[in-house]
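The chain below stands alone and is given as structure tokens, in the form predicted alone.
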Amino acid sequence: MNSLVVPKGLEGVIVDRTEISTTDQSGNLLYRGYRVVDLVEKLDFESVALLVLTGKIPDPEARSRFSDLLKTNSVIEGKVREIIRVLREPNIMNNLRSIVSLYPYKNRKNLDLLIEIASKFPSIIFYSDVAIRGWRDIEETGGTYAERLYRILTGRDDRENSKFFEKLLIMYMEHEFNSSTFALRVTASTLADPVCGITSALSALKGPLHGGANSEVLDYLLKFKSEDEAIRFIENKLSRKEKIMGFGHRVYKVKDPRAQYIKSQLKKLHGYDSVMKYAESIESYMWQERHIPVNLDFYGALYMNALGIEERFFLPVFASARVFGWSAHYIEQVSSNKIIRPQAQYVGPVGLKL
């Protein structure tokens, strides 16, 4: 069999086919053929999640059943809550990965099990936070998925802010063969169960070059006192050839439409303050000087901060949305499976003798 030598990191390489999401010629992200910016404006999180999972926009009855399923499956068993309390793990992503992998799930069929796993993310986040910071008396299961998660993260019932939050969750839900999704598909291709697949995805998402970027964005954006200081910071980073978190993307070479949409919503949510001014200055500088576009993590970090969501929750928020995309990819992978097993080009020594 002839072997193909492909670019490091598989950049620009098509490795499989998918019906779940893509980016069209105009740079629009599509879920199942629909532009995400249209879905965000016209559908709620549950409806988009079902679209991603099944390929169809649900009717009101199907949407209601799915919403009820997310609520009933969100309950965490007492013995698992006790494990979380005893562990007292301060990093919520570590807890998500651990509890997802050990939970005694009731379902066995792939789709049912994947929905059960996804349903528990908000509650795992809640009890992980309670284990470190003490009990907060809030209702965990009431309301929509976005409302429940927003209440868990902030302790507040705020329907208007929950709707803004829901828009970001939909934007984060799916993005074709990103690193965490590809990790899941590699695992699924071995016919490992959905728990293994989601655990693999969570592990990949934690990396700062993937899901962890938005926390680093907030770290530098909030410390500036002027536009000049912001630009000098970026210039110094570039002169040292350091990566600027929140910029660049394998798919979007000119504009990330998700970032631009969330920026427009951020102005509605929070207005135009000095931090927004610094952010737009950095965005303009990076494009003019390096032709590197801003990505969703950049404005997504400011967006969550404006919603009152603390930085420690940023990556768990990403995971709580993306788990539905991962679930769709698990189903698609195993439905037409071939084990993903590439070769490597060996460049080490040969013929060594003892």
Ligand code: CMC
Contents of the next structure:
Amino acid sequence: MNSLVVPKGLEGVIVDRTEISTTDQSGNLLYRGYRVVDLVEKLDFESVALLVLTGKIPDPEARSRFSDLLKTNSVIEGKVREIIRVLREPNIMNNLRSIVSLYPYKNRKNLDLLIEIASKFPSIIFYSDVAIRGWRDIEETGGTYAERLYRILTGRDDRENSKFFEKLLIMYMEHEFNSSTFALRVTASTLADPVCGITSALSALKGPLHGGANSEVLDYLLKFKSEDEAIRFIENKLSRKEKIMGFGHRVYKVKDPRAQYIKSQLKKLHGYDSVMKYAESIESYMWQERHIPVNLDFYGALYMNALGIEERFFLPVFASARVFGWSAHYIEQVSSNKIIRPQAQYVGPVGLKL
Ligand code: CMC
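Would you mind generating the form predicted in complex with this ligand now that we have the form predicted alone?
Next comes the full complex, and the chain you just saw is listed first.
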């Protein structure tokens, strides 16, 4: 029994097959076989979401029907708005998790229900924020998914910035068997309904080692006054064996292609300022001294900051994009299901007497 190899954190373990996404041998992230860096340049969020969900790039008619569906379904009922108002929960992720869990399964087609839930994320975020900070007069249903969410987050109707924002949403949309997706797949494998699946995924996403990392990046990055100070801060943390948020990845041991792409867009969006200089110094230091690459959450945080999005929204943005990837995984899991039930090596006592 002691000679068993136990892959902690399932590192290196292939647990199932998927047709949704992967990282190829050159380190490119592929959605349904297409490089994400190509998709993001040529297609909008709605088209990429449909591709991820169905495996096909939609024709203009299918894309437009899907876009209409996202708009019509985005409205949340008065009683749900009232629950959000009464809850007055300051953490938007807690609200997303609680409110999604209220949606009735009602024996509907899985894909229909998943799309309905996903399309409500922007409005749940809006009313959660309103419950704490008061009413803001914002048209919460019109425009594309990215425009709608951007307007809700910043109060601004800004086509150009919404286009930049859309690129980040596409980058965040899907990533194979990451922790939140795996949590959803475990739940789906018991044949629990899609609402349970998305609720599990939202819970797993919240942790700082997964989605919660992006909101912690700005906390340290914006306080530096010099490059020296930035590097000293990182050295001190590393000497205390603390993790640097925005670095490291289970899959990308050399470079995260999403981080590289968003960094290049960030330079177009914001130019090069002192914060960018500190960010690049930390990136070089982490790579040269520790061989730990930067991940999407690091430049993603700076990117959202440059777009005028406040930190409390960072993780909800991640969730609003990833919910489409989760939905694809729910469908894939139940369509060729086997319950996910691993085993553990028992290392506790045996034969104790009462
Ligand atoms: N800061 C300092 N050391 C690190 C970091 C980091 N951010 N990431 C990895 N390491 C070290 C780690 O301590 C370990 O060193 P040693 O072998 O000496 O013990 C080595 O690198 C291997 O790391 P690991 O923790 O075994 O790698 P993992 O695959 O188990 O964990 C991770 C991956 C993302 C949880 C981890 O890198 C981490 O905690 N990063 C910080 C949180 C973060 O930015 N998360 C967002 C990930 S990207 C978005 C997403 O997909 O969620």
